[in-house]
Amino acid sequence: MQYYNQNTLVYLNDEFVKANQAGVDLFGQSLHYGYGAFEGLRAYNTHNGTRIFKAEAHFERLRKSCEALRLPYTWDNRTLIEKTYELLEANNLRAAYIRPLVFSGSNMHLTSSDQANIMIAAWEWGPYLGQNLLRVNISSIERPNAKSFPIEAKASGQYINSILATSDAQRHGFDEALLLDQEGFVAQASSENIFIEKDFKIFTPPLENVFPGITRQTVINICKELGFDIIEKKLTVQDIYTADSAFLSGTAAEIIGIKQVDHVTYKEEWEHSIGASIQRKYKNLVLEQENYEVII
């Protein structure tokens, strides 16, 4: 897809500039080594106007990611949020995906950078994985070891792992991949967290080896609000195969159900699952629709 045209503006180091004129530092560590941090946010066209869902939480996580990577973070988050709303208005966007990126200055050494830049872009983007139920495979590619990398950081270079896993899944006819950790437990999808339903309870892996998704936490909060049991525990591949249903969560993907994992097709109709109720509640939440109906 085309993410920008000749009129699209991005926010770059305190200025709004045309995307096709922003330029790239060919000697930056971000380009050569993947040394950078990014975020993903969504703006929704609500009855209260354009609203960015959990903007404060996302920009705070960006700050913490930079801190974990020892990238300078000199910006005020409140100002960045204001500039993001200005960016949406400048590009005439009411609903959009938003991508802030912190990238380093010129440095060919394998040392922490003392310079950093920030770019914020936005474009119209539907649910990242579409709206149909997913076919997922268990990947042969593992989730990075928590002792070798700050996996709680949304770091650019780490997503090579995700690209390889997703590309391999699609080559084998699947939509997305599930990654195991170094102990063989299910961690997460390439860029989403996983939840399964079993015996009217919801289970999800603990944070030990998974990314601390903001949407993941939102799902946990929704479960508690709706009175569903939500349990964090290590999940085996067999747990995934024998679940009643399953779904993924993420800012880009939102909430999306899984139809099949490897050779196993879930028998429970998605529309009748707890996950579908959570999906409806999440949609009402991001659209700021207070009068919602949840059908079990």
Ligand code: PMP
Second form
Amino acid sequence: MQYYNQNTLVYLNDEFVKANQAGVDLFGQSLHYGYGAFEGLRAYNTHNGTRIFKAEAHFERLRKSCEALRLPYTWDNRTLIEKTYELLEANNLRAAYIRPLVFSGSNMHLTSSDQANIMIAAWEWGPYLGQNLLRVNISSIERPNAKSFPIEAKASGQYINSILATSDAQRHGFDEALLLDQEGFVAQASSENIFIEKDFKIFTPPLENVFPGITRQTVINICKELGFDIIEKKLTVQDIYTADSAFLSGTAAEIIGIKQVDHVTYKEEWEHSIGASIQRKYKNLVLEQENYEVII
Ligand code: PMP
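Please move on to the form predicted together with this ligand, as the form predicted on its own is already shown.
Every chain and every other molecule in the complex is listed next, the one we just looked at coming first.
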């Protein structure tokens, strides 16, 4: 996948620069130790023009991630959002995935930095996990322990855990991995939150050991708006196996149904599931379409 070409611009510390001319510091602490924080947003080509979905919430989470990692965050989010719209325009992107990254400079010590940089890049990207129903496995790799790491922060180094879990799942013929927390409950996928449907109710693990997904919160809001029961509860592997249907949520993956977990294939047709209604509503929401589905 090519993320940029010779004309692509990125935003770097208050300037727009060519992506292929923006160098990185080989002595950077972020490069060596994964000490950085990032975000993932999506801009949609709506009938109101290009609109970034939940831009404030994402940049606010970036600020909080930096705070949790003790990385200086010296930028004003309103300005960053304006600059992101300018970046999309400059790269002629109407719909895009957007990646802000805060990273520190030269520092080989294991001490927090008093200086940080920000870069924002954008590129065209379809749904991260594709559009077909997923086959996922229960990973033997656990989610990072909430007591050893601020798991609510979108910290670069944490994604080694995700890379290992997803690669392992794919090596075994699955699309994505579901990770357990330290108590053995199902926490989430490598970079998505999980929801299951059981007896016409929707369940998702509570925030304690999971990443506070903005799409997760949007799904919860959609359920409330559409009148579906939504329950935050610790889920066992058995709960996942015996669900009627299940789906993942994330900015990159959007809402995507699961057809199989390990050896278990869900019997309910995805198209008839509550998840499919939520998926349609989510699409309408991000595209700012008015014709919301009426549930009978
Ligand atoms: N979990 C992890 C570990 C993530 O990195 C992400 C974001 N890619 C999510 C869940 C989903 O979060 P959001 O809905 O805010 O994109």
